[in-house]
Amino acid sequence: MNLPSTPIGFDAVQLTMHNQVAVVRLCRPTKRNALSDGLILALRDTFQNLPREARAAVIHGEGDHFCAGLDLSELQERDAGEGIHHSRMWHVALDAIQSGNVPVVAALHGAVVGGGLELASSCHIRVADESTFFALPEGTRGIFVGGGGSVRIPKLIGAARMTDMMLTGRVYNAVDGERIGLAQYLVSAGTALDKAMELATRIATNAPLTNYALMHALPRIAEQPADHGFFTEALISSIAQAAPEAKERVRAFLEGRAAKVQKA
């Protein structure tokens, strides 16, 4: 897909605006977009400082792969305290994606491995093309996930499947990855970015407060006891529907000015 060539930001990460969609590209193709500390910090700063006009975002990787994981050339010996601080740096960066102001769609192709899968799991929607493969090789390399994967990935596929991936080095292809929940969409090779842009453009037309509630309230409600969840739902529902834009959208539907849901 041809996108505007007006990059804003860092060498490892480039941001372009496509109308109301912020398109974030990982720019280390010769390293299969492996996650260096510099790239992680660039992602943090990019998502913490998205342009005000952004209503949705897409993240994708330059070259043949989305992201092949941690840049092992930067792996160094750390004591326990240093390791904790390094892991927490990743947590802050990926939380800026998951818990930011706009929904984020990941366009996946090629390797989505280790830290790349942790990055993808921090996005709200994942589109995989047929070249995509998923893996968590940390277990076979004597290390453990440190970018939030142990929290996010089991919520997508369950702890048992993640345990299997890490214990055995199991690799999921695109079809099986979509089937178990690592992606919500599966598209032809080379079209993940097109589909992600289509979805993000549609998301950008939603009422911002509703998008924000889906990003921030829904995951919390899902983890609350039922009685707490029902009460939180009632609060968020009343806040969202009280927004002027929501009232206008409901009015448009009632007056026949809004499109009805059609069978896919």
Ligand code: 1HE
The other form holds:
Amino acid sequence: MNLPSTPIGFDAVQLTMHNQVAVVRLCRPTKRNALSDGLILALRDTFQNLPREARAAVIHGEGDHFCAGLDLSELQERDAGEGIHHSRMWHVALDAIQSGNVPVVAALHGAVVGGGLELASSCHIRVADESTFFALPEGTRGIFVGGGGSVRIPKLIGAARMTDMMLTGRVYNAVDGERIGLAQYLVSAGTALDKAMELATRIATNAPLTNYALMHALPRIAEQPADHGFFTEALISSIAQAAPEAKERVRAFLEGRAAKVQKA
Ligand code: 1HE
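Alongside the form predicted on its own that was just displayed, please also present the structure of the form predicted in complex with the ligand.
Everything in the complex follows now, all chains and molecules, and the chain you saw is the first one.
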């Protein structure tokens, strides 16, 4: 996709606005977009400070790969305390993506490995093109996931599959990755960004309160015991339907002014 390059912000993380969609690009292709501390902090700052007009976001990587994970050249001997702070820094950055104000769509291609998969897992929708491959080489490197992967990835594929990936170094191709739930969309090579932009543009037209409820209420409800979940659902659905925008959208449908659901 041909996106105009008027970056706002950081060298290795570029932000451009396309109508109401914020497009965030990892720009470290010579290092396969490996996530240095600086890049993690830039991601944090970018997502904590998205322009007010943003209603959805897309994240993608420059070059042949989405992201090669942690910048291994920065991996040093850390004592336990420093290790905790480093991991917590990733948690804050990726939480800014998952728990921000707008849904984020990841456009994936090439390597989505280690911390790159942790990053992708913090997004709300993942679009993988046919060149994508997923792996967690942490097991092979003698380390462990530290960017929230042990929380988020089992929610996508289950603890058993994640255990297998880390114990055996198993690599999933795009087809199998989509099949097991690492991505919700599989598209032809070179078209992930186009598809992600199409989805984000559509998401940006939703009522902001509905998007917010999906990002913030749904994951919590999914973790609650059923009776708590039903109660939380009743609260959030009543708040959403009471919004003037919801009333107008329902009225538009009843008056034949809104699109019907089309057969897939
Ligand atoms: C890197 C990194 C990196 C590439 N840190 N520098 N992640 C990994 O264990 C994955 C390591 N990377 C790879 O397996 C491969 O690089 C790729 C499959 C992603 C791409 O292969 P390729 O052939 O296209 O590139 P390359 O020749 O391996 O790498 C090009 C350059 O990028 C090279 O540097 P150069 O100076 O020699 O040109 C590589 O050293 C550099 N590079 N990946 C640093 N990851 C919060 S905890 C998270 C824990 C983890 O993420 S562990 C998993 C880390």
